[in-house]
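We begin with a single chain expressed as structure tokens, specifically the form predicted on its own.
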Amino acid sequence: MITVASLTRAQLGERLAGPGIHLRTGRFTTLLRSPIGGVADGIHLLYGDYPLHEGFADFHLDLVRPATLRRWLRPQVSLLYDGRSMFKPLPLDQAFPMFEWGLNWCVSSRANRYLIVHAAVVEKGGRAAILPAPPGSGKSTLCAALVGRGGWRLLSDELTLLRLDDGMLHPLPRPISLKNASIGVIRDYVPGSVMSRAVTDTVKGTVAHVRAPADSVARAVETALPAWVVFPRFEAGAAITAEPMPRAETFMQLAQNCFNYSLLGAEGFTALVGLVERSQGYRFRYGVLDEALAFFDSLPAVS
């Protein structure tokens, strides 16, 4: 199997500048191509184990330099889906960030096979845990410290994909989106971790992207079955809590998660209700990341 690895990075720039990558994360392959350095840097660093195919792809990326007055005097970055510029051009310095941005989008938007939740998600033993929390509220930082220290596999940091047809997770471990001070947490927290450089004055603040694990991207065909749903949130220097919610409580906030939900009608609520029947809810409050660790691997089994 070739990987991103098997290119050095003058050969990688090469490919993306010129007919580009079929990059393959989890179940989508993605022609990327995009003759900025910023881009190849990115990949080289953070996509060396994901294999490269060639033939179809899911989706079609360019990330490209727009050609305007702007670009002698503060260059931009356009994200071109299948030829057309979908959204505002950025600051040159976060095309590989615009990248990981439109990737989600591409997934998020595209892939109705599956109920998708925004959520972050992990597995130990055959069983995962569904993180879903808006912006802000530690998910992320949780997510790397548990894949980075706790043992647990990473199936995705951002989107959680629920099979339709028998409930299982399906994995799309790319990168995990660290934001201001959750950046030198994870450096601190996790010191062998691969970290991209911190990209400042993004819409989120200062970005920077963990590497996926090895093993994660290995076992990217390997589903899981859910078992709990933990919604957590953060706060310095709180003690940890965990309070269980009913079934009914967890159905209303995982639906407000979903992407697709109501664009799958019934499909969807039959799948979210299989979820949640499977699952515990908990609402979780942490302040220390060793104390969120040893609660994670203390979760109940749920029949």
Second form
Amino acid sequence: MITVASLTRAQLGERLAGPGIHLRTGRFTTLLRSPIGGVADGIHLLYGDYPLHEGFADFHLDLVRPATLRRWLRPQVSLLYDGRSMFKPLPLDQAFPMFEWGLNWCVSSRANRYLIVHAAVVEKGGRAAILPAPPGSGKSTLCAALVGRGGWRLLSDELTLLRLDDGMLHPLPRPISLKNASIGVIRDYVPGSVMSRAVTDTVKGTVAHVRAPADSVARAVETALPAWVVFPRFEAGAAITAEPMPRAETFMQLAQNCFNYSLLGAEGFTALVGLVERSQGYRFRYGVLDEALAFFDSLPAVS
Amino acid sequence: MKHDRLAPLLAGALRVPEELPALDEAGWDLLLRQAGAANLLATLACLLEERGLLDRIAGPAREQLDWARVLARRHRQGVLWEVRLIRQALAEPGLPLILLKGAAYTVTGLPSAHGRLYSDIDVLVPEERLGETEAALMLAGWAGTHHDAYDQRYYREWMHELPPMRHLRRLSMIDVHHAILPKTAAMRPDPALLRAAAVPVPGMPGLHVLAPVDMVLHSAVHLFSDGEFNNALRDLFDIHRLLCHFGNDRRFWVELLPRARRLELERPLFYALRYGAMFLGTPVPEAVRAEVAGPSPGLLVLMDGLFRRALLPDHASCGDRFSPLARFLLYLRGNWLRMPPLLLARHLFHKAFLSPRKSGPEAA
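We have the form predicted on its own; now please give the form predicted together with the partner chain.
Following is the full complex, with the preceding chain placed first.
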């Protein structure tokens, strides 16, 4: 199997600027092309373990510099989905984050054989914990700590894919997106974590991406059984609390975090009921990562 | 299936889906992108499903088709629900309701509905009851979208429809028509004739759709008199499927041409039959083909050059260097057909120089 790491940075840059690479993440293949150095840097740094595939691509993405007069003053980057621009251009510096967001958009707006929850999902011993959360609740920080130091496997930091036919969680291990203060927190808490250059002034503030653990990438076809749904909330200095949630409330909160719940109709409802029946929900507040990790290791098995 | 820029993979796929299981991965990659650009991905999926071929499609391509089928299923549910609510809104004041195009195909379960995705529901009501219809829809939560005074005048004085209405909560769109062509157009098919021939929808009291011949003619005039070709191949495929479906009945072919003449729509019918046959192999009886009047041979050469490009998906793999020009000329032609030259000049001037200063994205 050929991986991105088999190419030098220079070769990767050439391939990206020319025919592109068929980058395989989980079960999706993206034909990515871009002459922008920041994109090649990000791919080289964070996607070394990912296979390169030939032939069919699920998504065709180009990151290009729009040919407007503005390019001389304030250079920009545009994301093209099969030749069409789907979003407003961003400052050129945000090219790599734009790839990450664009790929999330591709999956969440198209892959309708899964119920897709906006949530991180990690696994240990075959059982998975889902961490849904609105932005700013400390979901990604917790996720990065769990997979960086807690011995959990990363299924995904953003998109929990629930297979409609068997209720299993399908991995989509990709870089973990950290924002603002979390960047420093994880840099200190997970020594040796590989992180992309922090990009400032994005719509989400300052962002940086952490490389997914090699083991999680290697196990990208191994599904997991849902067992816990933990709604995290970070509060500086707060003592840890974990309040079990009634099933109905877990259901409603999860549904609100789904991208395609109403699109899937009855099928989505049934899948989500199955997930909630198999899982225990918690409303979880934490202030210290060590304590949070200890809580996750103490999660009782659900039958 | 070889790839020719003016006869793309997608046209062949719609014509002979039976050959698709033999397509390789690179072929699927291109075909699905062309289908996506043409808004025909779900249609392609449904076509394969109807023929029992889905299981024979290569894994990753099959999965993309499955994604699209989910959209089509949800779309159908959504349309049936909206139609029910529109019907409810208009039932109490006793307003007649005829559905046009996509929504008509969906409620009658025509093959043209399978996998067809569209963004608004088109209805036809008598012009003298337009005000009542608008009021009833507003009471049920739909509101007009174009608030600019010029746009209001454009729609209400010159067009064949009200400014599009959007539901305040569900965001669904309705286009309320009182005719199928603008008041300013040279061709004036009498809407009273269309309404008189409309047929009830079984199981949905009070709901009507156009008669089969009228449905085809409306679809043809919409495609070949408009200047927008974003969904052109989809619309041509609609006509193809309508003709294949209704064409089983011999009376349909007997009625089609006389009806086209009566409604002054023979020219669009000519184009529909010609390009349907050219791209999709639409079966047309020889007698009809020989009788229907087209443009002069010289003009036909020009129109072939334009339509053969504009009917293709707007995708990098389709068309040639003349395609953008063809689309632009047909855009001008579409406006020309909609309005007399002076009015058109004024309208295009307003849209080009005056509207952008005030509004922007909602321009008509």
